[in-house]
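Below you'll find only one chain, the form predicted alone, shown as structure tokens.
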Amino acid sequence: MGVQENVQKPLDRLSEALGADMAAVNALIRDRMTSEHAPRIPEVTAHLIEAGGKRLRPMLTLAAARIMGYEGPYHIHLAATVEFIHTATLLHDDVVDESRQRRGRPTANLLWDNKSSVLVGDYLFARSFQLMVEPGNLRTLEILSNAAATIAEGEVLQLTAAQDLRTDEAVYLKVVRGKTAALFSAATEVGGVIAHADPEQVQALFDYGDALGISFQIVDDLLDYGGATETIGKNVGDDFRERKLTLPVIKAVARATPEERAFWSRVIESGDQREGDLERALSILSRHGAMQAARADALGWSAKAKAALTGLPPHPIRDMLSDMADFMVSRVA
């Protein structure tokens, strides 16, 4: 049984349980990504949205609403909002990172150009705000608009922190809570809010999304140094080539000898990367047990996510979310 097949199981079960809702979300997304005057908008958007993404974030919104017994129509709008925000950030991220591959396919900025990716991302952000207004719930509007600002803030923080060897795990966590976990926690939180859940239950949903998002990002960092290209949808070593100080490297830098620190300074801070440097980086990570230590952190956050769910009503979908937290970390051995 392959790693990816293993990972897909809880997602597949969740997708099946939320099938009708996800079909409605996908229909709404397709409807709102159209443009009468700019045909490039649906071209670029469809390339990314139809690329086989797992739709994990909108599913979290639908799951939260269902666990809390919501029977209205607006969880669909909120889930579509979450996916639009996510897609907009991906378009912008690929320009910032000069990425060439996303979900195993060429990035939009490679197929079209940076201008198209930035402007279509802007369009999707605008569409997301139109969608989040429609439920008429000021609290969900506040949560999602705050998340959009937090994501941008996290990305800007990463610009300066990612290539600075002084960046420690506390700063890393701020970056991750911004650029990744903020949308996970907003996705789960708004599902509870639209269902009029108790404040304690809304907090539990937020806590689950926050911990799941942090675990997700740590695992993504680990896969960059040890996952198959087919599994991670990007090239192994992309973070290294983009000079990103991710958690395994931060842990290795904290334990580095003077010679190793000079190496990290050259390849990350100065960007002077040579043949064989990725292999040397992997050797240093292995020597200090940095990958195992980062995986232990991911397991810790996964356990926090599962613990948060105990504050929610018993429900088959709640059990699927618990399985999701386990399988998230199973992507790395």
The other form holds:
2 protein chains.
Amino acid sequence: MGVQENVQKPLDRLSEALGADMAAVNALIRDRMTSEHAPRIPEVTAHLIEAGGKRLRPMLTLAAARIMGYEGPYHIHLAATVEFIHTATLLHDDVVDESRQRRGRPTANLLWDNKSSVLVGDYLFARSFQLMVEPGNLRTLEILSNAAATIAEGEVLQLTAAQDLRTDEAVYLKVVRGKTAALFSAATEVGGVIAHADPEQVQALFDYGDALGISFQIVDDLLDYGGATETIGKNVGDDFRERKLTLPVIKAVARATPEERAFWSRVIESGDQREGDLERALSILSRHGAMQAARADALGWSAKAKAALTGLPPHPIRDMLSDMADFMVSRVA
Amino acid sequence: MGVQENVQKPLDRLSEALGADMAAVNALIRDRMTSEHAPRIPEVTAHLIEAGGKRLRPMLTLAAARIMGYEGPYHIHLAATVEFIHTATLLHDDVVDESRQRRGRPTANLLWDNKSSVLVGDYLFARSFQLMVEPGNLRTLEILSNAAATIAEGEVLQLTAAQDLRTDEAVYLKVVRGKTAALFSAATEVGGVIAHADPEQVQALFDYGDALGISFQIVDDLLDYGGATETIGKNVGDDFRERKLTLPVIKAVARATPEERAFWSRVIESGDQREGDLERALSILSRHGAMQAARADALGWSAKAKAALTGLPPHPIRDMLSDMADFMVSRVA
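Go ahead and give the structure of the form predicted together with a further copy of the same chain, now that the form predicted alone is out.
Below is the whole assembly, all chains and molecules, this chain first.
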């Protein structure tokens, strides 16, 4: 998810506004990623957690709680929970995808082994559940445990759907809501719940996180093919080489000539990729306007995210969340 | 953990005494192992869950709740939670150990792939957390989330400790308390907590589960080398071939001559195993009385388990738990 590195300016302002809270979250994360008995655990975890992720997801929890006027201590635990779930997911994703790089560094599965990544991921999942129990709020427990199930379900669905040309935009949305948006929406929702926001406000927070997460993932898909109009950010073609059906490709498959369909079937379903195939894929995507169409979808979700915020009380942090939704898609403008 | 298949008679009686409860647990498990979106999930889960495990762990929760006179519905949820955690752990263990057989059938990682086992395991972990939230009891949430962390920690510790000849009995006990006993003791403890047992009784239930789990694991270690005095049960030598330092070997290493130590270092630490090495290992174990000494430990833990039960009110199911502690070690008598 290389987009994260690109969400800079509004996230930096948010990071500043939530500085004391984020310091508390980071301290709690460092405290809880230790292990009394197994030194391998903090080694692996530190490698990933201290590699400079932007902490976007925990910041969403803190932001939601602050907008709703929360004054208690437990948004910190919930934010740390969200980051632990995210980190556990990354460890397991890198095993599943056989990834070799994450945040510009070798992955844990490469530096140690798959075993360590699987088991340390399990440890962080368990730690996240310990953390989420501490506030003693059953509703936030439901939301976060549901999100964890939805994430895993989305990942499993992706296993079978990502290399199947029958995967349409409805299935894509299910996968994305699972693997990406579920944690964004849970992050914002629990921030509202812990602050005793009323049900409409909690719904608005959920909707913001959901739409932001979907827009985030579509932008990630676009950047993998070089963005809509210019080449920026991540290495072009990683998803293509990993044979992942992302939104631009799904749109191009829906509009494919028989010859193009045979091409997609060969490179994605059969994984038989040859010299020049990425260029051909880019040319087909361009011919059908698939990148522009996906970009329009990302803008639509970003607009939905901003619209949801209007259901919340005015607050400087609310405005930063709105700017973040704009910034998210500005990289593929 | 091939011992499970051998714990028959008292477990069968317990199964009969808890018949209606176990039917409810099985129905709840079947209900919750489904997935609306990802059909791969119930396929993988059913393969493992319906392969005829004895459901020892959930039965411990039901038994504890019944002994303490519980009349509510939530011991069912807690028992199903325990079985889901166990199943998730098995899926991940088989990936980590590169196992090919489990309960006499090919493992999920062999039938599908490691990816499916990792992600479906994650799904079951998440499902277990959803289930444990439902009773709305924060103390049982603490116990079960702590157990999940202890299990993962034990597994990670085993990664580094199992092939290191410096691993002594204290480290072995930490690993076993993690990977095996933590779920036994959590299973019995939550049964008591949900029944509002007093703190001493809850402690007695914890102590029973803890000691039973340790005895269970030592017996498993012994059976892997053919039992203390006769050859029964599982394939002899699996742990040896997987280069796992189990209790008999740890005892033999502690008493090893320099030549024997070089042997253990070659076969366990370096993994350089040759024709006749298993026979040589068995002969060294026998020379030092390592099997008999481990058996004495198993008997000691079984006695501790039974002693803990005396802190509980008289109940036919309490007597069955006592018989089970006896039966557990009778296979290596």
